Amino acid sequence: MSKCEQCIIRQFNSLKHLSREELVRMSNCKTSKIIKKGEPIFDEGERLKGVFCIKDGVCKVSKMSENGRNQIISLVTKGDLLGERSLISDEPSNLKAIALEDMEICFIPKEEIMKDLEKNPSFSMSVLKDMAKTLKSADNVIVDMAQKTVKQRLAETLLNLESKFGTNENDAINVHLSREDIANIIGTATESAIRLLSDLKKKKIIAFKGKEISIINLNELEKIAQGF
């Protein structure tokens, strides 16, 4: 098990603001685990007893609507912290997190995080900034759902996915999402997402390589995302 003070991953999140002494203490109480693809990190309604640091892999964070449809709120990846909002509010989580691929995560108990939040202003401010960024992103999702067409949301999602995850050796977006996942990101039925993806393929804006998606006409996709 790697030590927090030696872990490169902490440079990508709020843990970089902790002192060596604080990291050593955290390292002595954290636990590491492997989460298999499709397994939950936590469920909606669960009381979180700590914070998760994503060491490797990607998970989807979603919320179940009243009509039984999952809305994917965000994709959390290597270097991100997960669960700090529910921890600070001391309320059950209103979201669930499911691994999209095999993941390695570290779990830091609540009492350790709270000590650092109380004693380290730089760490506290960084956590607050991250939560503010998450809330801003949620605001944008609400506006997009209300004002943009499903086609616009799909185009914007594909652009955002390529920007966040880059491309692999096949020049495809480097994250494995099912058509249902894509539908749950843009807020539509799976059949509608498949139909829209096929339409973009026919127009040679994207290409399929197995289950992978490649953007081959970036300008046209950007125009669709902007409503042109």
Contents of the next structure:
2 protein chains.
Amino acid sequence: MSKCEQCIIRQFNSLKHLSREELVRMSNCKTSKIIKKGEPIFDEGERLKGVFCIKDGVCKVSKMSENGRNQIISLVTKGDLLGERSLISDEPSNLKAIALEDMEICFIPKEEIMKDLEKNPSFSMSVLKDMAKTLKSADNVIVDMAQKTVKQRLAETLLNLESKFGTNENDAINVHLSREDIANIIGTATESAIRLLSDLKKKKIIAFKGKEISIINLNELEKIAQGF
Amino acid sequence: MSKCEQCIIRQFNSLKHLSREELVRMSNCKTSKIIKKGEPIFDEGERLKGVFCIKDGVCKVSKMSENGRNQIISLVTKGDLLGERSLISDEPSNLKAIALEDMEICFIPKEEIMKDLEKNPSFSMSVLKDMAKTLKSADNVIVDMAQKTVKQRLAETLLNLESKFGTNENDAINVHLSREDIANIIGTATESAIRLLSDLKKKKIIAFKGKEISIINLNELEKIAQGF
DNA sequence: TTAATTATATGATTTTTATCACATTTTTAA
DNA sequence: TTAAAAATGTGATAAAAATCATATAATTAA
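What's the form predicted in complex with a further copy of the same chain like, now that we've got the form predicted on its own?
Every chain and every other molecule in the complex is listed next, the one we just looked at coming first.
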């Protein structure tokens, strides 16, 4: 079992503010898990017993609408923490997390995290800052969902994916999403997403083969995202 | 100048976790303001120098989309705190706040709040909980915006307004919003909002005269919000 | 390997929503 | 008080997006 105090991943999130003793204690109570592609980390309505620190892999965090359609709220990846919110608000999770690829995650029990949150101001301040940032970006998503067309949202989503996941050796965006997942991020019907992707391909703004998507004309895609 | 330690409003927000000394100190540096209907409390891009505690009145918090349309993110009212987020993230506000009616607000300087946040764990924990809650509701708004029809969102908005503001002696929802404001909450064109309101009136699900709107058939409105 | 299942793709059509135009009412300010 | 401005309301039309149908490609499991 690897040790938290030696784990490089914590540098990417609020856990970097923990002291050596806090990390040692965390190491002793944390557990590691392998989650296979397609498997859930937790489900809607589940009461989380701790937080997850993503060591490797990507998962989609989504929520079912009353209409019975699934909306992906965020993609959580290596270095991110997952589940702090429902831990802090002490309510069942309103979200579901499913692995998009094989994952390696650490589970840290609730009591441990809560103790650190209350005792270590620089840790709690960091979590606070993180939440303020997430909230700001949630506001932006609300505005986009409410005011932008599906075409704009698709363009924006592709740009966001490239900047979050980077590109591989073929200049393709470094994450594999099904057309349905893409549709569920932008909040549209799968057919609409497919159609708009085909349009962008026809206009040589993007290229794709299967789930490997690459942005060819970044400038044009940015224009589309802004509504031109 | 009224004193924070005697102010009843703080019971409604995280400030209730402050100690008597903290409140006395706050009292000595806070200032009170009257904001007239239609006036801004702060604007998009402005760097806030403190937080606002709403003593009386309602304001709309909104953001301009790249399309040049305004989206109302929330309505902030008596007892609420405003501006903590951009203070915590130490970035210019991404939002604009405009009074919907005459308001009475207190301004608490940044240094004072930040000191309390760092020194008083029960205060910072309360702010943290509050943000977790706001984030959860932001997720719900994202899902609604992405997946529900304008009609559903209008029904939902009316229900939310009634439960947040209550009703007056005529059973009308206790807040006055223009049709444009309503449209900007649900994220649609003003004409569409007006048309759908007229439909609901024709079907005797709501009644209104000017900005006084009342829900007549709650059950039916809830059904519409859910997509029937 | 092959059949079954699932994902992707595209056409035709319907539904939803935005836009434009204009009339009427209400509010505001001179 | 009254003219101007702003808000509300409604019809006609256009644009955007969903839905339904069906074909093909890719993936999965027996």
